[in-house]
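Single chain ahead, written as structure tokens, the form predicted on its own.
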Amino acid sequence: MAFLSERSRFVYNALLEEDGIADRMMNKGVRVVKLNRGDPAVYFKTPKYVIDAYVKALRESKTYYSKAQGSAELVHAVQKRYRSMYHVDFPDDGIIATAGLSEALLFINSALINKGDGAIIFKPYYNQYMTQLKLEGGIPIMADYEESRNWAMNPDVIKGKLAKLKLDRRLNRIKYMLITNPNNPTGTVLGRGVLEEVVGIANDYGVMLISDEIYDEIVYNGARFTSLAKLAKGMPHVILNGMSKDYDSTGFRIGFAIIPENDKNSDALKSKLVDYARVRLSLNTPAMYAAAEAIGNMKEHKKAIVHMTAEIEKRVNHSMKILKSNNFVKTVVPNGAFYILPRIDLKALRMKDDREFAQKLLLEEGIQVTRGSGFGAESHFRIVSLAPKGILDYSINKINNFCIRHAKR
């Protein structure tokens, strides 16, 4: 008999799976450039108000344990900042900090999920969403982004979806619909039209939707972002974001699972949702109150976030400009987050999948990317854009001189 869970195989991170081939190359002094983790704090420092906030909790000595569902302070921080973003107010107990988005995404799995139950996730997605529903026992219902529509989503396709799903007997319930916007790993921003139309099938079949919003004041190239938080008012659904990515703040930990209705499954989710809080205990406390600065004082973040915005726009309208002469890749520009991914002509290189094509860069030219398959993308990678352009010219055209010098083996 097995000693470890038969779940817990589940358990895996295709972003870090090349970090130990990475980690023996460096120490034998080969250079490797990480394109692999979207990781802002790397190349922009967090903003000194944010530090500051951070020290001053400290030296007050707020180092006990919080309120487990998040102190007041942030709580209110958070509310202050959709009411002036997006003109919609939340509850005080409609909002839950979580370590991250990725506990948030395990308690929302552990609270709905029974063996069995469904969850309908586009790919491509961000991996661990799903890691975290197969660790329940979830069952995947894939739906696609279009590549050929620029990674966006058709509503009629979904519908058909759903409508075949009610007769399927292999599931018990679909708990619920997960969009991400703007998108990890694709860089696309849904129109307002689309997401209209999502939320009026979520409604129609009375799945709850969740939707990932994380990136969503990085966006450029001309797009708009809508938080689903404004389209879904009287529906059970539920917003997901926090400090990483717009506060450049990923190491702090600190994310929300904002339920902004008072239907009964959404009051039954928020109860269990303090619940696992409290099994947890507490988050960061100093850390708590640095992200109650940082969204709180939106002067000092406009600045910041306006300047990181510009300089990843260049960053990745650069990356695209080198890769648009690789003609091995394809890729579609990205308008939102730091991703770039491009699709791979592997029979052109001579390589049996995105795997190995991953692999072989690492090992051949130094350079660390993350296989599409990784994300339901199957012959394709994920670039990240964040690194500063010189460091993105060298990588890049390490990628293109890789491919042509394959496809003339």
Ligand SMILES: Cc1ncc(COP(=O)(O)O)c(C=O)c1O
The other form holds:
Amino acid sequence: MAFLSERSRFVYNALLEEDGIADRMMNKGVRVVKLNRGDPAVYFKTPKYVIDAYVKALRESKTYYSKAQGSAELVHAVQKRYRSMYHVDFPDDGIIATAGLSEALLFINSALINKGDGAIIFKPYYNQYMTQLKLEGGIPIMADYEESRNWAMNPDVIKGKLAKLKLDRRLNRIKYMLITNPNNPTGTVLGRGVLEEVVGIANDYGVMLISDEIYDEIVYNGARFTSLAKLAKGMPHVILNGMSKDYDSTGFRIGFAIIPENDKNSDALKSKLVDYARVRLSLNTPAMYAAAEAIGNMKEHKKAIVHMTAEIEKRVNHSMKILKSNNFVKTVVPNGAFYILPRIDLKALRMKDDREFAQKLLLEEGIQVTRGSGFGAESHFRIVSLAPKGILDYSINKINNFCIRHAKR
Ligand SMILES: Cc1ncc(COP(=O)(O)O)c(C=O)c1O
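What about the form predicted together with this ligand, after the form predicted on its own?
Full complex below, order starting with the chain above.
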């Protein structure tokens, strides 16, 4: 009998699969530019007021276990944020702090999914969604963000899909529908109209809606973000967010789940998430104090996020400008987060798939991107456009030259 569990086979991260090759190349002295990890803290320093709060917590010996589901300070800071940004109020017990949004997803899947349960996931997806759902024996029910609709979903297609699913006996139940807004890997901010339709559909079918809004302040090119917190009032829903992106603190590992409603299912999930939090005892206490300050000190945060978003907007648009001269890729213009997802003309490049494209690009040019199929977006690749202009110039021009060379072969 195998030593490892059956389900452990689902644990895999496509984002990091070429790190081994990249490391070996770098060890040999080859220049490798890593455009594969969406980590703002590598390129923008975590704001000083946040670092100061972390250091203060350490100096005050706040190094003990803290309340498992999050300190009162953090919970109040989160309430203040949503009141100020979206004019919504949440009760104290509606907020559960976690070790990054990732841990919230892990807890939610474990708390909700029995073997054979379904969850509606939109493609392209953030790869963790699939891993964590499948780990629990869940069945992903795939829906699409459509490239021809600037990567928004088509509500009529979802309705049709749900109507058919009622007949599918493989699925015990559809436990949730998960959306990402702004999106990784497409960089799309969903419009209010389409969100309203999605809320209506989830309501009609009695499916809990989960919205991953970890990039909710990184919105540009004139786009407007609408939080599900504003639209889904009165129906069971979960908002996921955290420190990693807007607060430029990926390594702090602080996130949170907000479950605002008091219906039977929301209450059951809230109280079960507290049980999960208690099993892992505590968060990183000084990081949690820093998070409370990061979120609660809105004046300082505003300065930092305005600067960072303006810079990201410039960098993304700069990359897009260079990519425009490349006849072998086609890209929907992003207006949120910091990702670019070009479609590759594989035929013109005489390549089998996006995996071959990403591998060759790394080996031949020293540019590490992520293959789109890692997000369910075959024939695409994802660029993280966070690096300074000079590095983007160097890398995207290399991508363009790589395409020209392969097309001429
Ligand atoms: C859409 C999305 N959700 C969640 C995460 C992870 O968040 P955290 O660092 O809070 O675990 C990421 C990180 O890239 C992401 O892109």
